[in-house]
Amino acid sequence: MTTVLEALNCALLAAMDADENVILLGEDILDPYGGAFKVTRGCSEAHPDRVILTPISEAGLAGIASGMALRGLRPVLEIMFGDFTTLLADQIINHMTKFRWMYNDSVDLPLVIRTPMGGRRGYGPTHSQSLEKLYLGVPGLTVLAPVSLAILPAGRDGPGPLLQQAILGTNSPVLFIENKLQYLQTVSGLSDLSEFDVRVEFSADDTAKLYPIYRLTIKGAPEPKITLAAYGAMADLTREAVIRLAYEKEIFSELVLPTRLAPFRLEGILDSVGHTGALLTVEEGTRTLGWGAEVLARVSEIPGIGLKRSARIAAQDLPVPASPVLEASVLPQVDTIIEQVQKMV
């Protein structure tokens, strides 16, 4: 069984093997430490001249990575905790995503920023946030969030291939969100999804690169009454809720799991909502002005979609506590999802 951490690590090594222009930058990423969450383990041993240990200056190293990308390299920048992306917001919003427009589309900027988001590990208010919503409206930035699934025969749609494709196949900046809970989860295949009928769809971005959307429906169930949409680690919690709702409450639903958060492409969600008429979004970031709010707004704007009921589940608009009990009260749980679905159905 391959964990998400191992899949991401293999993707980094494979990308570096495939293209000598792939450069890895970050804090404490050299072996034997291999990064705070060990995703870069083995990279400096395999490619010692292309793994660069940086000072603790997120804004500075993001600027250096942008310059590398402009000169034809393919830098992969690890930010140790997603909370620290606020320190490179200026580089993301005012620089790397603007250069193609400023220079009349005469330059490429193939840069991937990897970072772990999320709580549930007791790290406290400044190391447990899910801040990806801050970047979903930045023009020119692709935001990806893998789920722990790889269900095509070659596994080409799982977390590792998604990262490798972002590194080698995209010529614009990418923010790649890895939830901390995912690292030790195993990459699920069809045998792990025996309760579900599975559909995998792909959405294309402006450069015709494809990113998967998973649709899971309980096998042999009546028509689903509600669509649930989630991403990242919340996909697994929502999947557990879907199973419990079916077997304990006889409430059947369809689960849609996009891996690309921006630019927004809602085809998989729209198709599902078209026959359920109800939509519940689930995310770990704070509720106000989040991913779910934007998804619900966009779906409600579609003429004739037939959306009759909608709601969103997210973290409370509070800092994430270090206390496990208090942290659990702030972040959404499986029971939270089940209770909300029961109210809607």
Second form
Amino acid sequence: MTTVLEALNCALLAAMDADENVILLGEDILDPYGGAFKVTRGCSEAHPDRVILTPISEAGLAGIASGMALRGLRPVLEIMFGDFTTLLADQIINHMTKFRWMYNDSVDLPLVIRTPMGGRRGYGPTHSQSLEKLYLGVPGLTVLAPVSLAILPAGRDGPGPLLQQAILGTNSPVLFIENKLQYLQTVSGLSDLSEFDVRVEFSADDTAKLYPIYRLTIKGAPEPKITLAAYGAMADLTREAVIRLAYEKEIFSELVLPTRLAPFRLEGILDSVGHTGALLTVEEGTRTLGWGAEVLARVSEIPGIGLKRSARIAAQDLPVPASPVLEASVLPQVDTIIEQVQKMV
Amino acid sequence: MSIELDCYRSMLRIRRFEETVLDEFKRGVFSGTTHTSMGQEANAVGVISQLNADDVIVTNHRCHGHYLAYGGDMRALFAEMMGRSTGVCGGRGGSQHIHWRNLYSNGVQGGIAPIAVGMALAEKRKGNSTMVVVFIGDGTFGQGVLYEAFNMASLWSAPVLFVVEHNGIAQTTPTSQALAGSIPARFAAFDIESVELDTSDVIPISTAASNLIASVRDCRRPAALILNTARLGPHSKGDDTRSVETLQALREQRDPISILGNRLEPGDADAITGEVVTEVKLAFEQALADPYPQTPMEAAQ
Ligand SMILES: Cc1ncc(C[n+]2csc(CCOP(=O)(O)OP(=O)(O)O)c2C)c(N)n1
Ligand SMILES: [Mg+2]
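Now show the form predicted together with the partner chain, given that the preceding structure was the form predicted alone.
What follows is the entire complex, opening with the chain shown before.
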């Protein structure tokens, strides 16, 4: 059994083996420590000259990584906590994502910024946020979030391949959203998902089939009555909710899990909603102007889609508290999802 | 002598180009904004003339002079500023967002400095002798990311030359009201060697640049060239708050074109002036006849 953490770690090592232009930068990423969450463990031992231990200079590092990328390297930058991506905002919005376009497509900038978001570990207001929504809709930025699934044959999908492909196969900036709790999740294959029928689809624009969209329904169940859409670590909680809804409440749902959040696409979700007529989005970031808001807005803009009921689940518009009981009341839980679905069907 | 003539021509091309920009802006030929480098031409020409063909130039909002000194096509820059498809970046970037060969500019103060350091580190890794020159203004010393860039450039020995165009003003704010301490001390704090000049004469600037460039290239270490200079024109277009007397004095004492021109044979200077005026006029007219880009633009949905 591989965890998401191990999968990502293997992907970093494999990417470094595959291309000598891959170079890692980040705070405290050298062995034996291997990064605050150990994702880079073993990398500096394997490639001492290509793992750069850095000062605590997030904005400057984003610039340095961009400069390296503009001149032919494939840097991968670790930001220790997703909360600190705010320090990179100017570099992301006004620099790295602008260059290719404003220079009339005359440059490449292959750069992956990896960072863990998310709470549920009691780290408090500045180390627990899910800020990815701030970066959705930045033109030129691809935002990816792995889910703890690996379904396709020959190891073609899963958190590791998603990261490896972002590092080796993308020529523009990628923000790769990891999650602190998800690191510990085991990556489930088909054989681990005996309760589910699983489909893997790709957006029409994703011709190279890089960014899977997973669709899960309960095996042998009646037609689902509601579509649940989630990404990243919330995929795990929502999957648990889908099972409990089926076995405890006899409510059947379809779970749709995109792995690419930007550029924004609705495939999978739209098709499912066409059948169920009801949509619930689930995310861990704050509710206002979030991912779910955009999903629902776009779905409702489609004529004849037949969306009868819709709702969003997200964190309350509050900072994430440190106390476990307070934190649990601010962030969405499995029970929150179950209760909301019961209200909707 | 021929070096002086080359420098004179190069500086005059920039001056004539930018005079045309400011004149024609009034007629509505250009759109958006612009920042001219009148008075600072000796910096662009003095430094860039000392670079090798493979070297990288990173510049800022005041980039026309750097681009032209680097050999960028004049018509393409006019066209860029007119929003034409033949512009340096097809009309997407405008005056302060250009890329041509190894020259990159951006219009946000400070953010390009770490990018320049990253470029220098990438070139160093490739094991070649390429180096990076990045131009920054005195006002940009208010940006925190600059010091992250200095720190990492020194820590990791990046072959980058920071060229400070210290014109004593940032938009309307005098440096004295924005900068504590001194610019050389800021480099010294990071163990970056700096050389400071107070001249608008292109020849000593070239000499100092040549020495520092050689040292950065050979030692693969950062260095800084602080050029005390004068902005003779407005920050952008007609937005100068300095007094007429101040400007008059600067124009008399700090104009790099008359400083060098006074040393040339009058016939030589006149001949160059005639050629440059014709060249700029032609480039302008060609750009004006160039087509606009195809529209509308559409994002992939
Ligand atoms: C981050 C940022 N803040 C403000 C501006 C607006 N602005 C453009 S140029 C400028 C002055 C810059 O002064 P300096 O660095 O001395 O360069 P100079 O204009 O004198 O060449 C300002 C404030 C900007 N482009 N970027
Ligand atoms: Mg200035």
